[in-house]
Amino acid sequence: MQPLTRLQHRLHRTLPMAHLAVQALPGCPEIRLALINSDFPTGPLPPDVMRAVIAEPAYWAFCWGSGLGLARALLDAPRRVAGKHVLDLGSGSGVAGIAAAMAGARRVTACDIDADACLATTVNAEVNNVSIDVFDDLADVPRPVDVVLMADVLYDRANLPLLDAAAALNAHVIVADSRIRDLGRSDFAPIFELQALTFPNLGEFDEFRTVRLFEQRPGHGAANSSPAESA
């Protein structure tokens, strides 16, 4: 079975009325992803489907706004990743890693504990003709890593320890998030903001339109680098 067909079957386990469509991203047309159909109904889901969504959310079938914003930032400033080993941590659809590969990264790896997200990253890398090595355990990711990308990972406060895991790699860590205004850490500092919404947008609140980028650089806190240097 072809990977895209396998991914479609994975989506149907949660949303049997949905299908995947390969679509160019708004504001980032260089990248195409296999995402849930944009005309998917936004009304209440049947109870059995809602239970499936809660038990096994197909979050990888969306390009979340922070991932889209980070992808745009990398394509606009390729020097952040060019020639480097880049890790997309919590890869979801794989959009950040794909952008890094397009921006000239020497090697891109992706890591996500969700098997469906790993498959989605693999499928979307193939769609965009880029190479990404995908892992489901951070311990298996080859070292050293030069840059760690974390987009839309901190929606759950329980995921905050991932910042420590990323920092422990002694890499340049870039975090993109639209739901957190301040990471609450002295070793991370905001660098700039941009506007992006989740795609397809099936009713996300406008309050999540602003994507904030933070960074930590190895060997010294991000507070030591100015926004002008980082942008």
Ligand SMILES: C[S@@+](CC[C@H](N)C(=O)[O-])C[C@H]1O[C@@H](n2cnc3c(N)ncnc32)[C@H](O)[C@@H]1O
Given for the second form:
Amino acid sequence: MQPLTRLQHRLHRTLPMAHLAVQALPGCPEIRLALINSDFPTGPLPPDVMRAVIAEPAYWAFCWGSGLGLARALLDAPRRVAGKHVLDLGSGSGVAGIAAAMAGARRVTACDIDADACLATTVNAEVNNVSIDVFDDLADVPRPVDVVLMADVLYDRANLPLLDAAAALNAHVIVADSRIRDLGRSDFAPIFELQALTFPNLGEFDEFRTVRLFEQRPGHGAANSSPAESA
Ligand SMILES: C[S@@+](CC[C@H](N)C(=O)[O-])C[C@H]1O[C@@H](n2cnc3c(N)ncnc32)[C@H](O)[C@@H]1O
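So that was the form predicted alone. Now I'd like the form predicted together with this ligand, please.
Full complex below, order starting with the chain above.
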């Protein structure tokens, strides 16, 4: 079975009424992704479907605003990733890694704990004619890594320790997040903000339109970092 067809089957496990469509990203038309159909109704779901979605959310079927904003930023200013080994941590659809590859990264790897997201990243890399090696365990990602991209991975406070795991790679860590104003860590500083919305539109509140980019301050490695206190 073709990878895109396999991905379609994975989506149907939780959302039988939806389908995948390869779509150019608004504001980032250089990138095309296999995402949930954009006319998918955002109203209340039947209870059994809702339970399946909560148990197994298909995050990878959306391009999250933070990933979209980070992709735009990398394509507009490739110097942060050009010639580097870039890791897209919490890759979902793979949007950030794909942008890094298009921006001239020497090597792109991606890591996601969700097997379906790993497949989505592989499929979308192929759609965009870029090469990405995908791993479901951070421990398996080949070292050294020069740059770690984390787009919309901190939506759950339980994921905050992932910042320490990223910092431990002794790489330049770039975080993009529309839900967190302050990472609460002295080793990270805001770089800039831009506007981007999750695609297809999930009807998110206006407050989530602003994507904030943070990067690890020079000289701060794993040894100097402390757990984030506030989100
Ligand atoms: C909201 S999605 C964002 C996907 C993509 N970066 C984007 O911006 O569209 C968050 C992703 O992080 C992944 N994730 C959560 N915890 C993780 C962990 N500990 N290691 C790797 N990936 C993780 C989830 O499986 C999910 O695919």
